[in-house]
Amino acid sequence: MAHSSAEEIRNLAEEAEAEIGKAASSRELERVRVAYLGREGKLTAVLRGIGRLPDEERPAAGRAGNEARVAVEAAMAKRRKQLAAQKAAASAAEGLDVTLPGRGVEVGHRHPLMTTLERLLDIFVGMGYTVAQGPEVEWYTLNWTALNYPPDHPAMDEQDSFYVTDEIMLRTQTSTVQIRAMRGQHDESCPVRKLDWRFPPQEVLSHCRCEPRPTRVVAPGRTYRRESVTLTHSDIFHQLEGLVVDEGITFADLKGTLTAFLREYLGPETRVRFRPDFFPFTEPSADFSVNCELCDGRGCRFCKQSGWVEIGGSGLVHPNVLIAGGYDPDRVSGLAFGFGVERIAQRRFGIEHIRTLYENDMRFLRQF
């Protein structure tokens, strides 16, 4: 609408109040509300046009807009009470049939995403892992520098990540818990335990005065990235991170761990594929995939016609990351892996679109 004069706003408010008075049911009243006060409603559209009025007309139009909205909402509330009273009176007139069966109470249950996460943790705990946690609002140093990201890595850009300040951000991965978990294995008296999280990661090892214990943890949590929503991607998603640091850890341990885990969760017939990849915090690195459940490897829209669904990334922990955790890379090695919980849930329950997990559609949720 080109203009939103005070007179137009008052006329539209009177029109809305007239329709509200004619509404004969709650459904009709809701239709009127959406038609005038909804996101694309008539009154909403007029109010948006106030900003385009000349300066001398804008104050009067603004006052008229506020008065119109208040008047329409008051009329809505009044009519809603009238309809409720009419319905109560009609029910009382009809009487109460005490022979009718009572209404059952629906019992809530766990969301499929949470049951998936709990099952994943059960498997890893059974494999000897402990569960570690970390904050979702994290230090820039732990999210990037301590994980061996170069200063010019594109993932650090504001169009890819959410920043609170220059030093604080919403974590883009649960890999940040790796550093916290490794430093937590040092003795209480070791200076590494007392270092500020912003301390240069490459200098952490020089402050170690103990023999840190081996690390074997899984870290579940919510992560945030600036991504477009697709079948398998979302800007907010859950991730599960795994880390093992000890003497003699090899890539064979990594492949065996992930294959055993995936077949335990998805079934013994699950096929697992590893392909070379690159991640700053692991070397060598590999992504791992499983055969697509929806098409059984024939190719479909969900697996992008490849027959495989990528689950996550993995590799041997980079020496620089071990140093940031206070471990000597000449004495120990480690494996790490991470994957999206939503993708595992999609694969397990045959859910095509990740968005289905967040829509709170009761028709979907009642299936679990």
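Just so we're on the same page, rigid core means the largest C-alpha set that superposes within 1.5 Å between forms. All values reported here derive from a predicted model rather than from experimental measurement. Residue numbers count along the first chain shown, from 1. What changes on going to the form predicted in complex with 3,4-dihydroxyphenylalanine (DAH):
- Positional change of H353 between the two forms stays under 2 Å at the C-alpha, relative to the superposed core.
- Once the rigid core is overlaid between the two forms, H238 does not reach a Cα shift of 2 Å, moving by less than that.
- Shown in the overlay between the two forms, fitted on the rigid core, is a CA shift at L121 smaller than 2 Å.
Output the form predicted in complex with 3,4-dihydroxyphenylalanine (DAH) next; the form predicted on its own has already been displayed.
The following holds one chain only.
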């Protein structure tokens, strides 16, 4: 065959080497090998034809053929090595590269209101209080009657309410938990424990057949009022209620407790002010305020130019409320207080608008 000249063999070998150099994977490389050196391969066919060449061409063609086979196989081996090295480098990069910056994992965190509440509870638990809870959907009797609100008392209008039925409402204050907590201090066998929550509050004590344990609780929770949202008011907000019932509790205990608590939470320099106030369930009653931190007493919108931020209400538990809890007011007395959690969180973190605590804007929340 005239074509099987040494020249043709060298051309074919060059062609094969070029294709080998371009093979981008070991699979492509194998395809090139089969195309040239396989049983039906182009180079194989040409090499096979050497035997039929005329005598004078055969030695040169034979040499060229051997050289071609060696060169192509060497090119194959070299390329195979290159591809393997590339692959190793690629998978090493994919597997682990300690120089790459880490992927940011966003860790969730607690809402400033919840961290506030946690801190508040911590302080009171440290003072020996236990945490009590009651339902947000509550009996009318516990929100009003048992707390010594006379029928149609104007104070009920100050806390405009959401009603579910005539008997059931969304609680306007966590003071409802006072009644539940006190009745919970009666012996398991005492009839007071089994009284319906709608039972006339002033008849509760007469059903007591035990000596109720002292009460010392804080009750956190949501409260609801029909009011429009302003800088400092929201229709849903959180309160923390406190109640202590024991022998010999006085107004000095109340002032001391609240002052110690406020200085613990807001800092030892905090100034606390008590003023006479009125609540149906305490007598005497007092509101309590702390110095405004936003303006440092100079007067701003948050403190309504007064330099003081009112935190909550307090007082000595009214005898009628003790009776509704099944306690004898001749033997024990109590102190109570309640305040808005939002207000005190705003004061602590310098948050001017209560709204921002509910909008869940990440730019706000990320700051806490």
